[in-house]
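There is one chain below, alone, in structure tokens, taken in the form predicted alone.
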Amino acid sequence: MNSQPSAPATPPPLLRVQELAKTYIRRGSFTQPGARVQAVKGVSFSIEAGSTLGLAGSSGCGKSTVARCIGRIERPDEGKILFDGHNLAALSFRELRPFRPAIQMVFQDAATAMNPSFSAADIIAEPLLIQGIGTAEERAGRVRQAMQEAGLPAEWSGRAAHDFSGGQRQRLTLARALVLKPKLLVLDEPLTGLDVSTRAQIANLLLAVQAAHGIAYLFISHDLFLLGHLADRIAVMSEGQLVEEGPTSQIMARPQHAETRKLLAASGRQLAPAGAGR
């Protein structure tokens, strides 16, 4: 009897976040202590490698949160975060050192995350330097290539970051997360704040930029028509908690919780059809 070849294992997820949460102590007074606020409670997802999560949620609901302990900016309480295997929050700061590289973050407020005197060659190769990776040669190398594909002019390489506009800034900090070759990156509110055009260029590009490089995108934002473009599941939080998962076509035409409704009708369009997103 001729044995049947068994099918392929399926690869596990790049991340799986695991019953994360994330408890705050709000200033006191002398007369009153401070109050918890539980900011984030029992979080659990994945993200496939290559794949993007879109994360939802209106002001306050944790997603910041959730998106600060995933790149160890924050410690978690209570939980795990498994990336490639490894429980990063479980690790110290020497010991996550090795795993900053993959995983890179992407903020809402570009200017912040850079030295407005630093020239965009110096912000883009910081990274490196910090790293230890590559000769100058090589530093320089990677600088024009992360330029390239943010895209940005190689010629911009000695303009000071505060010469740049909004849009050109947050190419700028894509392209310094990007010469790290990073597995991850974690984008909290990217586009927020940012013209139509300039959304829909720097959408445009983050999904090119997936395609060439099979990166992962946690995408987090309050507008979940944006992530019905850009992910391949959507997750919704209210509260610290998350409410409804599911694939993107499905949140969109079909939602099932008061708060993913919400979110829908602030955008003040019809729901979406279905197979909508990617």
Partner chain sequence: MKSYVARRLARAVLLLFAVSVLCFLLTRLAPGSFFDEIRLNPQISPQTIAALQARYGLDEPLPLRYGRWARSVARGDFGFSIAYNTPVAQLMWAPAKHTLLLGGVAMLLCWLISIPLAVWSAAYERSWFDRGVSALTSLFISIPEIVLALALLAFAMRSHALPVGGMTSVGFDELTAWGKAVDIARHMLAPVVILVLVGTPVIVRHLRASVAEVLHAPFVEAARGCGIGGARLLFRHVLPAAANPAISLFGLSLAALLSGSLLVEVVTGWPGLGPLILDATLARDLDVVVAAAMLGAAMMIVGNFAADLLLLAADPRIRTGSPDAG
The other form holds:
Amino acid sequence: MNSQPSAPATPPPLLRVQELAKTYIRRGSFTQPGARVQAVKGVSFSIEAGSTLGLAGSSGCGKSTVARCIGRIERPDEGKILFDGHNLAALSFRELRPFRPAIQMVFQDAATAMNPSFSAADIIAEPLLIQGIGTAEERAGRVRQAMQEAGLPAEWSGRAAHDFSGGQRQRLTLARALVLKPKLLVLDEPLTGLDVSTRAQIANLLLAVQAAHGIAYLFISHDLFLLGHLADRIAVMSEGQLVEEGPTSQIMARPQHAETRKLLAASGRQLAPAGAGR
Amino acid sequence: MKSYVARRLARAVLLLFAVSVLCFLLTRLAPGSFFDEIRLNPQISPQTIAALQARYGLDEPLPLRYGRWARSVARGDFGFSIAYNTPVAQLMWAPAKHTLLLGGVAMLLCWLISIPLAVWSAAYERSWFDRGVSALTSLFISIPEIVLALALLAFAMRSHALPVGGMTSVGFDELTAWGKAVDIARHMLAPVVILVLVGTPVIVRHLRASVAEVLHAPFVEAARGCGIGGARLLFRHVLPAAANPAISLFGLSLAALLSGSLLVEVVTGWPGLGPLILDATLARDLDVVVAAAMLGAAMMIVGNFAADLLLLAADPRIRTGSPDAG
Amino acid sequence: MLRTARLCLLVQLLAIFCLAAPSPDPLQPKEEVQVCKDAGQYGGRLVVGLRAEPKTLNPVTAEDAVSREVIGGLMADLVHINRSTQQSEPALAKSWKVSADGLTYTLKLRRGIRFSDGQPFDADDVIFSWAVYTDEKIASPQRDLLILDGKPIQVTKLDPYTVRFTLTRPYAAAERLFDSLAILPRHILDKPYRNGQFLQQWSLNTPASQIVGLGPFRLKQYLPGQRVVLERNPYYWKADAPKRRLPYLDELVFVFAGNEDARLMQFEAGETDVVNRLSAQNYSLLARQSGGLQLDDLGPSTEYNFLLFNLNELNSSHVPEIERKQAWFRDLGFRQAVSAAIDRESIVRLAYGGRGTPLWGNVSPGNKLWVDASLPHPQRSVDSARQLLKSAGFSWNATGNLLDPGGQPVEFSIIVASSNSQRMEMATIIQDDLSKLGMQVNVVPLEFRALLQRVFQNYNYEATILGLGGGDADPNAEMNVWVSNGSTHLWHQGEAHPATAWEAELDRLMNRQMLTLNYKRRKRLYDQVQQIIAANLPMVFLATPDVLVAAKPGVGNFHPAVLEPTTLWNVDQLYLRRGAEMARSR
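Next, give the form predicted in complex with its partner chain, keeping in mind that what was shown is the form predicted alone.
Then the entire complex follows, led off by the chain already shown.
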């Protein structure tokens, strides 16, 4: 809400989210109607091309719903998602297809985010197939390239997803996301559940990829400390609303909202990812 | 792979042996014997009955009888039916074929009906179609098959639309090939409908649940996020992933091929194993009963084995034998 | 070639009858056929429902009623009991002579008649059959009939068409023994018999052409679990009034249905032509239908159902409880009281739907030649039952419970075959009736063979309800029930000596009637037997069901009889009226 368009001199942001709202209907029974749960209530922010916005909040605050709305796994009830001047919120599943390559998602649990019966190459190539990109050979080349970028040996392409370790799986989902050469990557808690050294490796990888391709990140995490190392700006959510937004240094140094302070205190107790920083 | 099959085979043999000993003992513990009923005939002397019992070895101690039975299994006779005075294998061959025909057709129909129903109702979760399917399956699961059977028989009798019992009409041999097929189909209709009505809801429910679960799985959402939707999502991503429970279920229905229809056969008069086993049980023609139990156990093993092989083929996670490499 | 020719013929015949049964061989001048009084029409197929499938087609080893019923269509005997008149009459033996001392029976065989494969029949077949039936190693269920005092009845061939049977002692109505003893084809079975293969002969898997007999039909096809198809024996030795060779039917088909309701459904659906052993309930169901069905209530059957108390000698391994109660059961006054208190009319009304007859003795009125009509039929009376109990030393406590002379309450259990709904019904009626005497009766349903094991083997029961009879009407068939060392002496098995004076008298009378050749004198002896049994009540007789049968309107010469096989005893003369058959074949 406190995020206003920047001065006219600067180029328009890559993504602008305006007054996003989403309500779920919890499954009822024959006698009780389903209860309405408002997960996101009027959230607005924007992301500049090539920059990282960290979206912080404790679990259940609605940050994942925001991610899913932007990735258009969910359709928002209200609000706009302006991407390159198009309102994605208003498009149908079919109309969205041309925009899919530009926005890709990486999920927290890489193991469940991939089809268990597919090989690594199939997983990475599937988005290309959907988009009808390239010949089989070209696709194979892009798969190899994406794997390389994600730090996976190309000769592992025949392996099944479950043969990879936790960190490797996350690299695999990253490769899947990168293969379409997206402009925006929505990362929903991508480091949670990994051990400390792996977290550092993946975090470094993300930074390297961003540096190489100029991809913008919407990085969602409950770990404010981690975001402090990774994000250019940080937005804090609580109970479906944005409570604070600003440059990272400002948020980290002078948190205004109680929620921010709470998150900061909680993540401060955790070990900082070694070597992750700018 | 070879050692896996060998291991499974060895376990199956062991299991069958245990089942055979148990069946043999339990059936012999049941009160009464085959020759009890002719004792009521005042014109047959106890000496004659004793001679008959001795002929079939009913007067011998149990271990001896088990040994003799095991030898006859090894010969491929699977015991000796006192009632029919013939090896059990010979006796059970024709009815087993009939049961297999009935069970096979019913199973095929069950799956042909279940898969689209389950996938549709999972894909359109909470639609009127889904609710309708759910209500119907609940209904048919809660109705005992015997009630269905009797209702259908009553209909067959009242309407004269269906033959009552049997597998072929009396004039079967004079029919053309097509006429024969129609005749068998008409006789099969009642038992098949019952088996399908009983079998389909269970499969639909399981399949629907597993498809619905996969539809909510993160990887499917991820796929959606990649823009994969519609038929491609369903057939390439969802169904293969939802196949595992279906394959296990398929193994179970394979296992039930010879034993699942017994009651329905008795009620509808289908000349399969059902009536034979019932008669044999009541008459204490024990080798037939044991053979039937063994057949059921063997089918269970075969069904499970087939399901495992299919799973192996369908799911790479099982193939390598390592559930998680991370 | 032959096949295609036959097929062409078949197609032509399809419009009329769709059967390819052999046509009857013309009668030959030297053939001594039996000529029957009836007349009918050739052709058609009669379908009969059986309650199970036959187990074997070997007449020597068959022991179950269903197998015997099918075999009845395939085989013939020397002397036959007419099921309608219950008298013996000539069959393969055109006549017989009994010597004055009753020890030799000389049978004249029909000349020129042939087996169903066209081979001639003569005395050698009879000698061979006799050897097989009396062979100890074969242990035929029919063998015991042919053994008198431990020695088999001897047979000698006097000439190719005369045989003589020699008995060691007189045996009343010995010619009835020949009934249902199928004469076997020596030319087919002699070799396997000598090779010790006889028991494996004529199973259901035997090719049809190898099963050869003298009956009106021969095997055409057996479909496991479905049906047995018999076709006309073209050489059958009977002819009808216009001197045409019987049988009329092209085919006789037996289909199987596990229970009576299924058989009824098949009949109602038009899939079978004849249905027998109907329950009263199903009979009245059919009676309500239109369509001119031939429904017959043939009156009381020869079966008798009874309440049986355990009077066996129990050894110490048994439950002492039963031994204690046997003191009551052995008391004639107690049994008489029970008998007096039982409402037999209710049993007939409730268990048999009114289609039955109460019994006070062991011979049912269905057995026309042997029933003692003078046997008293006392009215049901709870008062006289109480009187009987009182004089036997029983008393009642304040709540009305009956106490035995030792002051113990009278309570016992009746085990009943759970599969037999009529007997279950009887048991509950008896339970109710005896409660009016202050007796506490429990009804315990048991699976039939489990029940039989208790009755015959370990005597672990207090009382039961069983039924006997239904075989031959002659008293000799009942010998082993009434003589004290008989195998079916149910109430007291394995008695070395008669336990009571009246049982000794029963032994004497039964053995005497067996030696008595004159019917009237035999009847007097058997009447005495019936009176002694009715007076001493080793069994409390209850009731007999009526024999209820039905046939399609088109079945001609349908004259069902009380004796088994009720509807098919004259199957060689049954025919299908042309119009009816046309209607059925749609």
